[in-house]
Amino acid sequence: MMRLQRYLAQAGVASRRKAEGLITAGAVSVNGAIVRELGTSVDPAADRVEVDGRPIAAVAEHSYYVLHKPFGVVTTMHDPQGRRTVADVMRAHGVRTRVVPVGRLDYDTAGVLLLTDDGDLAHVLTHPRFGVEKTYRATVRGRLEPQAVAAMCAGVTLDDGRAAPALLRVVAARGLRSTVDVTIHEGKNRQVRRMFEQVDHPVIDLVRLRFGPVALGALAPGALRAASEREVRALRSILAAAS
């Protein structure tokens, strides 16, 4: 037996949070009845889960891809805007295995993105309880002198809280540009743009180069590969500690 919300989460259908949201909203049915109760337990190998009443089953092999997100392109399965979605990126490779996006990237935000059918890992990976470090080099106006990344190393005040301390790596500082690798282990909304807007710097160009173990290397814009053993062992590792 198996909590409902984990059940979802392994075979892919949300993460374990949001099949949280799914379940109280009455999305779910156990054996034909509505289920809003998370305490609810479910038998993988007997009870028929529904949601929204399209059949669900756990998930045995969990695929793991990683994907290079484009500028321009939205961190969702669908975009009622009708903008470009990372699901149609990953049609475009023939990818039909339902695997959805961990966490998100902006619209104009390049970089690494992990996709997967595995809601277990998708839950520890963007929880902010479990600290997940993320890499970004970031392209910022002016030249970053050290009191401005004193602050952002010592952690800034943004509208909706104090951000943890950041590490920063100054790559390059040339003419009114800088160009900087700056890793959180956060998830706020537009984190790193906001950070460097509070000590003056706003950024131009933002890519992710690493979100946890998994690294953008020389992954091309748009291009898609499976994760590799060693990154799969690492994330798998990670969901073994937090359990």
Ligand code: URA
Contents of the next structure:
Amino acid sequence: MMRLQRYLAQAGVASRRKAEGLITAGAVSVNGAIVRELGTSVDPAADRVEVDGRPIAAVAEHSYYVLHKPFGVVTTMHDPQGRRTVADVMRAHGVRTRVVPVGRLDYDTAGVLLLTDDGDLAHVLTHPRFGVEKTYRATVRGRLEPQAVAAMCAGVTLDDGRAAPALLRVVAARGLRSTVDVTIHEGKNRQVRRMFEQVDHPVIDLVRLRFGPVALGALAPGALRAASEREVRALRSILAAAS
Ligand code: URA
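Alt. form predicted together with the named molecule, vs. the form predicted alone above:
Let us now look at the entire complex, which starts with that chain.
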């Protein structure tokens, strides 16, 4: 059993607060009867919930976590070489559910990594066709000149094909190194590192700041948080648009 407003929020109808508004406004019915009581419990497996007469299918409860993957951790559940994995990090946080990482960050890349047991969502978010945007902060060797920026924005050719144009924002370009935010919507292997290699600015340090609607914010390396209701809703709307 779960509260009606939670049922509606999980199904992606509205935020929990807005769902409460729908209930008190008399827009929501359970098994054909309008319900205005906010504390009402529903059984997702048995009750029929409608909003303005439109049936709202129950969404199974899933777990969604945001991890700041530290450097020196492999994005797999098991590493034959015995290196530290994201599964080890999740266990250290006491997470026992069978969540898997959505996509991959290199061993030597840090930053935002989503983990979930929502298989449909994980599939859509990693499929290149849906082009989820990712932003990385790269520290690169050398002073990044406008020609290199222009080349990357136009799209550089990697040995496994052309990398689509990237959005670049130079944060600092002085002396021996530059800092630049790069947004891409593909996920080729080591893509950001290879793009910078193509313009002769090898990456020294790489941190993912954003994965679609999920931002790293102030989450410390190694720290974990539950994805917010708003983030889950935004992620699931990508899935809804894809199906
Ligand atoms: N691009 C890279 O080069 N490495 C990553 O981990 C992710 C994107």
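Numbering follows the first chain given and starts at 1. In this text, rigid core is short for the largest set of C-alphas that superpose within 1.5 Å between two forms. For clarity, every value in this text was computed on a predicted model and none was experimentally measured.
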With both forms fit on the core, is the shift of the CA atom of residue 44 between these two forms 2 Å or larger? yes
